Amino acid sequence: MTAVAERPAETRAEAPIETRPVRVKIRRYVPELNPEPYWQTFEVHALPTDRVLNLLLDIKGYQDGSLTFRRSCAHGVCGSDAMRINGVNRLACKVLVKDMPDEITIEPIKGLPLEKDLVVDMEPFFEAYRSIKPFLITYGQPPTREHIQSQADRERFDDTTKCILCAACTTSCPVYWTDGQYFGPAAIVNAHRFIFDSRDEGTEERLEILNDREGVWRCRTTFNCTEACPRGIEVTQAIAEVKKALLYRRV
């Protein structure tokens, strides 16, 4: 199925610039219309300047306004649009249109439940983002002002405070996609943020959820995630890290 629409010219393009057609391939739920998955292709003129999201949001504007997607900062800074784009994770607001090629493939991320078009229920995930305890643990008396922390102690976990919380690296993973039970890699990174924060006291609980069957063993080390991740946070490595932390129970 194709559809064109024209694009009225005052809506985008004020000055003569050039467009250039592009296919976008969907793969479209609707499961109140049809129980079963299927494919669409929609052609839209792509500005220059576009990235994925403006493909998406031209069709929903002016040719189906049924298409179904997540999207909000439109800019990687929120991580509503995390989808798979031409088979790797993505999200949609970061990838420029004059990097890929005339056919642009779009699906849902894996391993969520499907629920309408590219929306998955993102609850399970959050849910094992809650479940290693993802805040500052102390003990004893707040300082009167704030924590005193040397820069290098802060730089220890810089990378892991960069998470969006977008499911791209977690819906990456092999392991994630055929193991329901696994953290997977953002629940991990978010651990690694505390377990590394000289300020939190939590390590030992930290670890001990994390060393569960369920765990950081599960890891292939298939840096699915660390290529994936938006953000660039290097995934892998902190779950290395992690793993080492629990070897050595020492951060």
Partner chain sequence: MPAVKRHSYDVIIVGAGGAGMRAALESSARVRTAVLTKLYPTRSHTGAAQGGMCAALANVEEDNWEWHTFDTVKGGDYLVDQDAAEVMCKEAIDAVLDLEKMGLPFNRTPEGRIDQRRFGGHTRNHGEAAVRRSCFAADRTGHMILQTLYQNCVKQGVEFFNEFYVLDLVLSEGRAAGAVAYELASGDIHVFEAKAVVLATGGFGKVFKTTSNAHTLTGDGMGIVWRKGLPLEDMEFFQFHPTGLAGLGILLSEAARGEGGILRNAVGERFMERYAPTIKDLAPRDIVARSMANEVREGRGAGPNKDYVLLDLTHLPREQIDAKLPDITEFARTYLGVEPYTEPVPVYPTAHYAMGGVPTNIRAEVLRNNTDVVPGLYAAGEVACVSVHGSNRLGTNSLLDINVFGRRGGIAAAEYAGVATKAPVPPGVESQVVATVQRLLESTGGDRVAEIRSALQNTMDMNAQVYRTEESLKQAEEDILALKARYVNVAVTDKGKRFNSDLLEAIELGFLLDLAEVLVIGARARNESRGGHFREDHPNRDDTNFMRHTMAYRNEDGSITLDYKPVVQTRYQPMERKY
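The form predicted on its own is what I need now, so please give it after the form predicted in complex with its partner chain.
Excluded here are partners and other molecules; the one chain stands alone.
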């Protein structure tokens, strides 16, 4: 009997993922060349799995090296690449091309001084953050053992520990756009994180800071901040809880 070699099963080649052309319309600002911002459009061939940050890197690497923007980890953790994408504050590294139309508009976040292209001066934002004393405050002698905290006590402020200081919430707030003195949602969120921490003894100090006319009472509850948060923090709810704490001195 003659042995017959079996033909190997034919494997079906996977179809390559097709790219599609995407028009990226960027609001540019180059103060040394033009005192006014202007729009510039680029075309990029993108994969569905690309993120908006990939498009910006492609433009900067192959079309216009002068394009300026911030980015770091590219994984939605550092918060560096917050910008307005199709009119909504987002992290460029978290927005997928497959979820976007064929034309994408990109602008810097609003309410902060513009420096160049998509880069803004973050100092006013961090000044408000520092003003609410974002650190644990205790008085008296240093403890001789660790501060014990129950799981329920930790859960009380768990949501607001997720803030990455990207400024997406603060710069989506209409009050912040028009009032340069308002603390803004991110500062209040970070105050919330310590106000409701059972180990902290600085509640009264922070509540008095936020009781200022430009503090927590300037919030108009538009929910822009909650919608803009890339970490899913219930920002508006946290602000409401701080207001309640002011009225009833922490609940």
